[in-house]
Amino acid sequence: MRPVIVVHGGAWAVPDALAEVSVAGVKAATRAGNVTLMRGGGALDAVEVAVRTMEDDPAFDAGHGAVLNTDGEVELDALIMEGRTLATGAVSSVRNIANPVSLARAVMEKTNHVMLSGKGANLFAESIGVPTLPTHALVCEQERKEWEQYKNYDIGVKELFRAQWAHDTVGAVALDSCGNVASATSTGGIRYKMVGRVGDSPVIGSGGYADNRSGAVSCTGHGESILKVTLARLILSHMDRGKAACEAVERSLRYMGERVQGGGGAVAVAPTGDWTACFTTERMAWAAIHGGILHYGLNPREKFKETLK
């Protein structure tokens, strides 16, 4: 089995000014994953991997650069999941976290739950020593300077979504040599959110999903759109009933469009190592790696090509 490793860093209205970097980072993500594999990792390891990297970056709406709620601070949401025993781990609301990703492989693998949030998910992290960072810590000055000129919410939800401040999403899925699937998702949530609220990211069928049977999936876009159709299990359901992966995620997408009127986008494979990556917001950069060969873009219908050195 060749691994395949498939990341996007959020659909969204991605402005020009973070175009490159974008880009950059999704590359430099799906890069980070295809190492692990090629050393024999496994695909959770490879999907952990590439979510870390741009929770670690500034230009991603995750970790260190993720947007700001109404009181002015972050509160960050993530799940990984597995397809061969279908275990999975999440958090949400969770503070002063910089790697939430890892957070949630650790809800995953040492207690007998699949979600913490908030207070919960914070002491979690400190009975089994995970560092909490300062308050301020995760906070860019720009991210700041943002929520400073933007922080009004009385537009609504989905009109903050579409304008080019909304920022979105970051994930990855991955088939590793031994046949298995991972997916794990990653967000800050949108600007100027409620304290407390809580998108698709970390819910389990709507922000990602990985079943061996099936294959692998990890959404981005309008986190309530998302909830309501359970986009990643929408999708896995078409490529259950033998749909490409390409059709599987235009199928769904088209339909949360046409039910809820929201926007969006997925990375996704299949157990055959069958990939995809596709939105339908103005943006959403992304990144793959198969057979030695990169693959990237970030515009509609747009498909760059590198061989790896």
Contents of the next structure:
Amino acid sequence: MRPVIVVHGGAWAVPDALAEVSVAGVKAATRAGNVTLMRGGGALDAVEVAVRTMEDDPAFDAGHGAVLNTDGEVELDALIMEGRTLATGAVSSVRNIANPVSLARAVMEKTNHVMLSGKGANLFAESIGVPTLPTHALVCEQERKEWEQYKNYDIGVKELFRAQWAHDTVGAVALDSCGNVASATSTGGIRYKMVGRVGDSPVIGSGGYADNRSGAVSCTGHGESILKVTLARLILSHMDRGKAACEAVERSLRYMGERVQGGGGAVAVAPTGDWTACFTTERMAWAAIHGGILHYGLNPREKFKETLK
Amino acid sequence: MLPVVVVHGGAGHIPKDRAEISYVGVKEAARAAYSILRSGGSAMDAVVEAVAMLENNPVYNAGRGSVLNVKGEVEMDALVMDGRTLASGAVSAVRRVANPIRLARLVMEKTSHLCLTAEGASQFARTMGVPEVPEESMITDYARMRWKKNLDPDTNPMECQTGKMGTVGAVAVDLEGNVACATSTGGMTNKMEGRVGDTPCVGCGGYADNHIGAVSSTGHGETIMKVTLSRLILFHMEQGTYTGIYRSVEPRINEPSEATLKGGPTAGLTRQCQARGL
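Show the form predicted together with its partner chain, please, the one above being the form predicted alone.
Below is the whole assembly, all chains and molecules, this chain first.
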């Protein structure tokens, strides 16, 4: 079984100024996840490493680089799931943690629960020695300036921004050499989101899903739309019925566009090793490694290749 | 054939001495919801009304009567979903609100978001003029008794769910053929602070789609989440994998303390709506 890892840095209208760092970021994350797989690490380890790499990268809206809610604070969501046992961990609206995906994994491995939210999630982090960072350590100056600039606009304008703004959730899926799949997704949400807003990212079946029988998916895009159609689970239901990963994702995104007028993207891998990265937004930075080849892209229908040294 | 409403008061081990009052509450809620539907009210109005009644009834684990978290506090989750538009509203880990289901509906109708959690949900409640209720008014002696009993570190987390009913919920089809679902809970007794179960997660605690049907789930939350139970049931109904609603539910019931109810949107689907407690 040849391992596969596929990573995305968010489906949205990535501005030209961020194009290069976004592509560099997903490539670095994919390489890091691939190293884990090549050393015999499992799919779960690989997706965690890949997502941590992007959480540490201020180019993406997850961990470092998160956007601010309407109160000027950082609230983070993450989900991780492994396909053999369906074990899952998630955190929603957790404050000021550098690596929410790892905290989500700790929920999965150290508690009897699947999801912790808000203050409870932070208390758990504290109890296992995960440090809380000051907001300024996670939010870049540019984000703070933009937030300041727009905070005095009325609700209507803020709503407009919420609808249009960055959906650069990050995520990864992997298939390891034992045939196990896993999925991980992490986000700082949307700028000016209401305090306590929970999007699709930490919600199992929407932001991501993994099942050894069907495959693994990580989604990105307009969170509310993704939730309404339980996008990750929808994609896997098509794969369950024998559709190729690419067709499953395309169909599901098309349905989401038609039924609830939402845009987005997803990465997916099947137990056979079939994989895809598709999106209906203007851009999505993505990268994948399979069979010693690094694939990547940003714009629609783009697919570049590099041989790994 | 229409309208239809199905209500549940939670799957779990219901002791004999609580059986009678369990029957009374769900029957009352179903009657009230049906009355709304018969006079042309929407499926959404009906399910919200049914669940709000069960939240107000201290016998059930939702609203007043909710189980307590490990700190002895009440944290509640709720979800509504409209099958026509797939619009949805949810609150998770919300405190000191008498009717989380009504707050979930407000999230759906008054915000551009689907889910608000914890302090954010309370903040929103305040802006909507939803009164904050004292926590004491929501805590019953029964809930407190269960909590104390399970503080003992030797208690088995799964076992401690017995003797207490789970989540409440309702599904309905109105005279126009629209479906809706609503689910509400105090969660799992002695849960960790901030623990969110299946209830407020779209596709887990409930799902509604006019093209297929509506489901509200109850049982062991973490297990329901892992299989996205409500969405899974509707996948089977959509494919006609099993004949009728009853059979779609059956294969899913292989976990302890799990039961689901649903209603289909068309006259063609059987009216066999089954509640099972294991």
